[in-house]
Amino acid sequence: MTTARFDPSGPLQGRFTPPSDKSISHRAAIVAAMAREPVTITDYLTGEDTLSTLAAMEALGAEVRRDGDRVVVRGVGLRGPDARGATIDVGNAGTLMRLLPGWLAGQEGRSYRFDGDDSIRRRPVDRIADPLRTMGAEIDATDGRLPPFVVRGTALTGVEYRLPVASAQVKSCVLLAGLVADGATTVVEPVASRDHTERMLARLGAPLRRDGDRITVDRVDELHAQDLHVPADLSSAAFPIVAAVLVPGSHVVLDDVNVNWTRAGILSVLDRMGATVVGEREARRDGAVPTDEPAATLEIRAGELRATTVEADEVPLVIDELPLVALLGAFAEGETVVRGAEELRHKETDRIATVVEGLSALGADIEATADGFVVRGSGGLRGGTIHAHGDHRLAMLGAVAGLASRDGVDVVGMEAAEVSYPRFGDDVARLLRG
């Protein structure tokens, strides 16, 4: 386990492109494997999680060729995946674990075993198992809800499934199952969640339509190969963005950042808190499903912050950045509140508990609630030691906190950042050099 030190810094200066989008990379590999003709994916993220997804596609019979961040996938078709008796090792990739069973559940007569690391074995799969079972799937999980688990392919029937909690992963799993199920499959969202899966399926010709909070897909014989581009990950970009907002005198420019409205909630939160983040934003879209992912150049400057409240209907649009909202709250004037974020308890760690524990150890006035947290701004952080607990976002949170703290921060388990941001340390060093 690696401990990294992050001392208080002077102004952060620089311009670069953050790592490619992790969520889109996962989906691009899976959808490409569903087509029979080769699909070229440019700017694919080569982090530990997304490499697990490429390995899983190979285990299912797809051919994968990598040349740096350019990946070519020759798929097996919608009804061709065969694990050939091997366990599908998802590593630490929760997105892979929750999306892929949807496609495989409809492969009649075939069986697929899923497993992963110690963290994955603590993450429940009942939220995908329940809707898949209503479609006729057979899923056997450890203790009824945990990995390792087995998916036995059956003939699926389309259903209307109303999500009890907004979740892009559960929505995506059901839509992928709908591609190989008889009839139409509809997912009803309580509030909007990220729509990368819908955009990608629409781009490859899937019969997909949106009507308000309802997304419907019909059974299809094949997907048509289309090349895919992965823009920079806003969830990764959020760490240098917040660092630049918090460290006085900073000026940072980030290129090719994904600004899809269904996941750009952190930009809206920063706007409300008074941060200076300039760049084009995608307006909310309803009706027809777009087939592109918008990207923009973002320019960030440090500034004074005021507290804000994130309510439940906004949580799905900012779910991965909520730890950073907690950090911002420690520097903001007033009381920052996050509500309706129970989903954080089902991430790589219980992120409500670990964020509150970690920031408290650094001097933040923060307390957990059942569905979020409350942070009372105290003008900044003292510093100290924070443990990543194997969570990539918690590791990077500690690093950003250290740059903005009074005394510096030691991050225990900094190697966890490799999961989604392999060059995080290099990019921090680039900003420090100016």
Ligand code: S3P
Second form
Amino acid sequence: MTTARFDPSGPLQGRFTPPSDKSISHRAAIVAAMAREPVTITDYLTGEDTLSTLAAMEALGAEVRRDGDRVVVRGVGLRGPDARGATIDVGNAGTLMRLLPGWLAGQEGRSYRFDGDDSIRRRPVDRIADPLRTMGAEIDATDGRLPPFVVRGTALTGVEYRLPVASAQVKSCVLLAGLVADGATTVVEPVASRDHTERMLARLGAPLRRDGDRITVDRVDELHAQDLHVPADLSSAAFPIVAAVLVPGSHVVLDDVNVNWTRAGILSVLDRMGATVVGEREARRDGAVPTDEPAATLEIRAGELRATTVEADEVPLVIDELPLVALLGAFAEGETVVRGAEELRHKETDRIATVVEGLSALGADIEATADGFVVRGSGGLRGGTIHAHGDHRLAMLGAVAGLASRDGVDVVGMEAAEVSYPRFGDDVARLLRG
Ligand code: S3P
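To complete the pair, please output the form predicted in complex with the named molecule; the form predicted alone was given just before.
Next comes the full complex, this chain leading.
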């Protein structure tokens, strides 16, 4: 395990493109493997998680050629995936583990075994197994709900599924199953969650439509191959963004950042807190499913912050950035509250527990609640030691906290950042050099 030290820094300066989007990369690889003609994916994220997805597509029979971050996938067609008895190793990738079973559950007569690392073995799959079973799928999980698990392909029937909690992973899984199920499959969302799957399927010609909170897809024989570009990941960009907001005198410019409104909640939170982040946002859309992913240049300057509250309906739009909202809260005037975020307990770690424990150890005045946390602004952070617990976002949270702290932070387990942000250390060094 690597311990990395992040000392209090002078103004951060620089311009670069953050790493490519993890959610969009996973989907691009899966959807490309569903097509028959080759699909070229440019700016594919080559982090550990998304390399697991490429390896999984190869295990299913797709041909994958990778040249840096340009990937060409020659797929197996919607009804062609066959692992021939090999275990699909999802590594640490929860998104891969939750999306892929949807497609495979409808492959009659074939079976697929899934497994992953120690952290993945603690992450439940009942949230996807439940809706897939209502479509006729057969899934055997360890202790009824955990990996390793086996998906036995059967003939699926379309259903209407009302998501019990907003989850883009579960929504995507059911929609992918809908492509190979008889009849129409509808997912009803309690509140909007990231819609990358819908955009990408629509782009590849899948019969998919949205009507308010209902998304419907019909069975289809083939997807039409279309080249795909992956913009930079706002969830990764959020680390340099928050560092630039917190370290006095900073001025940072980030290019080609995905600003899909279903992902851009952190920008609204930063606005309310009084931070200066300039860039063109995508307007909220409720009509037809778009087929593109909007990207923008964001310009960030440091400044004074005030507290804010994040309520349940905003949570899915900022779910992966909530640890950073906790850090911002420690520097803001007043009490920052996050509610309705019980889902945080089911991420790479229980992020309510690990964020509260981690930031408390650095001097934050923060308390866990059942479904979120409360942070009282204390004019900054002392510093100390934080443990990543194998969670990439916790490692990078500690790094940003260190740059903005009074005494510096040691991050134990910094290598976890490789999961989503392989060049994190280089980008921090670049901002420090100015
Ligand atoms: C993801 C969706 C979110 C998010 C995760 C990636 C995705 O999970 O936390 O990091 O790519 O669909 P849920 O939709 O399950 O909340």
